[in-house]
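For reference, the chain that follows is the form predicted alone, supplied as structure tokens.
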Amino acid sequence: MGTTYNITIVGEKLLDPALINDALEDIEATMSTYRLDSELMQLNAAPVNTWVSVSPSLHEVLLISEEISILSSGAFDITVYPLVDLWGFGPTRRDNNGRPDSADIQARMENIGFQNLIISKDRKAVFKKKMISLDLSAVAKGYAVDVLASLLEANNISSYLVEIGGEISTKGHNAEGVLWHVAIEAPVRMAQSRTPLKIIELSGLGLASSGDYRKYIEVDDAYYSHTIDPRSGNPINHDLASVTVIAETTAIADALATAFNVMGLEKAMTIANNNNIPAYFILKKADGFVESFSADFAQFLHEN
């Protein structure tokens, strides 16, 4: 997944690292766009108008993705892969000295749209109505966190924190016997060190963040976020620097954070409040950062 992971366990019981590595390897082999032999890439190459059987894990992630796509009216869309790759954030290397040609962007847009993927609810199979290609990078890390959390619980480990690339799942308490304290960092581009901006208390839930300050390209003194708006074909361009979402699973939090980041503050806040989603937003202004959060997020704020 191109990132690091960390697992913190409270108590004397440990887990064989081989079990963790095997679980992560299975997810990579299923959902990676950097492995041509992954199940996802085989699905991307599959013909249209044909039902294709998929594994239980891929089926689950596709259903989660569809749910968030519908909720966000297409702001979250896993068929965005051709655009991600075109902009230089996928496995295909390209010259980033200039932005993609608008004609190339429009050509890729012809095969964008989550509605072009039919996911069977009764059996583990999918149907492509167009030659779409899927990218699960905005949900797979969160799903991997959930898988590791389930693995810990299956081995009778009840207090833990699992983190993959900043996406987190917690359970029980930390070493001090209190709820886990998780820091939301200031979204500072090219920062040499990470600065906590807000501390929250978390247990039994998943957390994920999305922002434009870690992965981006610079073209002609302009910065382009790695987050592509599937509705326009271009990187997002607004004053929302970071979004953090808390949900029952980290996979859902991961997808929602990306959706909210694409939508911008006003629309994202409306959806968060209407659906009781704890969400925290950081806006970048000329004189610094401004925070905003949904009504359901306040309960998680740590009192200093």
Ligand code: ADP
Given for the second form:
Amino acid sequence: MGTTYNITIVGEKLLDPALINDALEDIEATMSTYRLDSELMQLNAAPVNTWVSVSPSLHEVLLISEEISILSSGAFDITVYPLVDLWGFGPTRRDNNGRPDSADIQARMENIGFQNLIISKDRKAVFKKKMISLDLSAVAKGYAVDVLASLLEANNISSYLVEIGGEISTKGHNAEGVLWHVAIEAPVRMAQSRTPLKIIELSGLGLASSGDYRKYIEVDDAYYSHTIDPRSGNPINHDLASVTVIAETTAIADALATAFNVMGLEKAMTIANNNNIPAYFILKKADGFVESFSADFAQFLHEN
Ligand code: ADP
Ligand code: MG
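Let me have the form predicted in complex with adenosine-5'-diphosphate next, following on from the form predicted alone.
Time for the whole complex; same chain goes first.
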């Protein structure tokens, strides 16, 4: 997944690190776009108009992705992969070092759209209506966090914090015996140090953030976000610097954070409030950051 992970366990029980490695290895072998032999890359290469069997974990992540695509009216869309690749955020970096041709963007838009993937509910199988290519990068880290959390629970560990690339799940209490505290950092590009902006209290839920301040490319003083709006074919470009979402699972939080980042503050806030989703937004303005959050987020803010 091209990132680091941290697991903190409170209590006497420990877990064999090999079990954790195996679980992560499994997810990469299933969902990575950086491995040509992953199950996902084989599905991307599979022919159209025929049912293809998928593993239970891939099936689960595809269903979560579809749910968030519907909720976000296509702002979140795992069929965005050809555009991700064109803009230089895939495994094959593009050779021209600037904005892709609009003709190239239009050509790739032909095969974009989550409606082109039919996911069977009763069978672990999917059907491609077009030659689509899927990218699970915006949800797989969160899903992996959930898998590790389940692994800890299956081993009777009831107080933990699991984090992969900034996506988090916590349960129980920290070493001081109180709820886990998670800091949302200030969204500063190339920051020398990480500055906490808000402290969140979290237990038994997933938390994920999406922002363009750490992963982006810079061309002639222009920044291109690695998050693409599948409806326009272009990287997102607005004043939303970071979105943090809390959800039942970290996979859902991860996908929703990316969806909200694509939608922009106004639409995302409406969806969050209409669906009781705790979400926290940081806007970048000329004179600094402006924060706002949905009604359900307030309960998680730690009183200083
Ligand atoms: P962030 O934490 O900034 O949301 P993620 O790692 O969760 O970043 O997701 C960004 C990655 O998701 C991109 O690198 C790309 O592979 C993929 N992606 C980009 N745009 C979209 C989109 N609109 N819907 C789903 N996945 C996307
Ligand atoms: Mg995400």
